[in-house]
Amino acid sequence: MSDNQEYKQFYSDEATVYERTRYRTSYGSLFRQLHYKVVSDVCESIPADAQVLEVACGTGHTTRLLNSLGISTVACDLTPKMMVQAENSIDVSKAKTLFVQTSAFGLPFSDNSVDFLISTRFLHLFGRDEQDKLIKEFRRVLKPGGTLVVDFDNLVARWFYAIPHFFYNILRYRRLAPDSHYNTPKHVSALLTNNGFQTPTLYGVGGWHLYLVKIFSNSLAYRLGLRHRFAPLRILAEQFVVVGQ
């Protein structure tokens, strides 16, 4: 995908099936549990009066978690149809969530106006130059001392799962390769530190091999998945959740 219009069209078409195909499969539900655990732990330090921004909220995977934790959030996305799904899925009695349509490359927020910015399942869509532009934009709106939470697809795991990835993309999207870009921990750390963040903390999340364990025991797969947050098993994780200040 090369521009905003292509992304907008693709995700408009995907809006009604996105949750089912990403998070309601056997592995997808396990990934959601593991991802929520990491993000929940990170969010424990958010003050009640913090200005919280979620970029690329999609159908509300992370928006719902923030809402359930009682965190008031401004959630933005390029695609209105995705945001409708997100808005319909939150509990308005738990926390305020304001939805804003915008491109992540030009956020309509002032410099140094946000305490906590989170963007999940998003940066893997872009090459390294565009990832750098996005991190710069995120840095612009964050206050000094603010917290950034983003995630990246793991390059090592990409090759470890090369054959499953191939068949998944043939069956799901009728294409040979995913529209994804992969990163190493070294590059992720450099990307943030070069843009003014302190040495970031990386947590591994997920891993397709956990599905084989889940066939026998969901609880065992979850416990093993939690061990993928840190080295040495982190190298096999599907994604890295990265926290920088």
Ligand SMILES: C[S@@+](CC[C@H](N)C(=O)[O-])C[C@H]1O[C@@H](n2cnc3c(N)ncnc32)[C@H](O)[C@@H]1O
Second form
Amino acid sequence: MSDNQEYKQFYSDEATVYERTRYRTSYGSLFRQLHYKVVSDVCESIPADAQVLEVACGTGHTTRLLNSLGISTVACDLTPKMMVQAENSIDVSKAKTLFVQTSAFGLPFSDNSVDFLISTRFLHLFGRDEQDKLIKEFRRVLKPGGTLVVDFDNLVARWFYAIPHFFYNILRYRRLAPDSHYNTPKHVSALLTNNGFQTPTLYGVGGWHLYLVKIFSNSLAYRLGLRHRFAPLRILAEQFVVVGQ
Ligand SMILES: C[S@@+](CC[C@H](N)C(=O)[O-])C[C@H]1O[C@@H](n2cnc3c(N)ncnc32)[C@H](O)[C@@H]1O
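Complement to the form predicted on its own: the form predicted in complex with the ligand:
Next comes the full complex, and the chain you just saw is listed first.
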């Protein structure tokens, strides 16, 4: 898939099953816990009056976390059916969330207007040239010194799991190869620094081998998962959450 129309169609079809298939499976719920821990730690530094933008909010996985932390957010996505799920799932008494339908390639916000921009499980949909365009667009709307939080799928873990991944793609999506793009830590750091972000920090999140540990103990899998945030285990993580300023 490469263009907005194809993604809009794909995610319109996925909207009602997205949460269940991504975050309510045995591994998915562990991933959610680990992801929430990294993101909530990063969000501790957000001042109360900050302008916060979430790009590609989907069904609200990260939107709900921001909302539960009392952070008012503008959340946007290309696919209205995904955003409806997000809108229905947030607690309006905790914080304000405004939903905007837009493509991330042309955000309807002024230059230097956002203090904190977060986008989760989004950039892996695109190849390197498009990732670069998106990071440029994020840089444009961020104020100087603003914080960017994005994530990437880990190329090393992709090869480590090549065989189970192959069968997962056939069984789940009826296709031979994953429709994802994978990055190395080196490429991720270069992508951000080339676009004016200083000293990006990478945190590892998840790792499919944790699923095997979870069969025996959820808390052990969680504690081991937390160790994947940093080297050396970070190299086996499913994703890198990257924070740049
Ligand atoms: C894998 S989901 C991620 C959803 C959510 N952020 C999460 O962490 O679960 C990808 C989302 O990107 C959205 N999307 C795809 N192309 C987009 C674009 N060009 N602009 C904005 N959103 C887009 C899709 O509609 C979908 O909701």
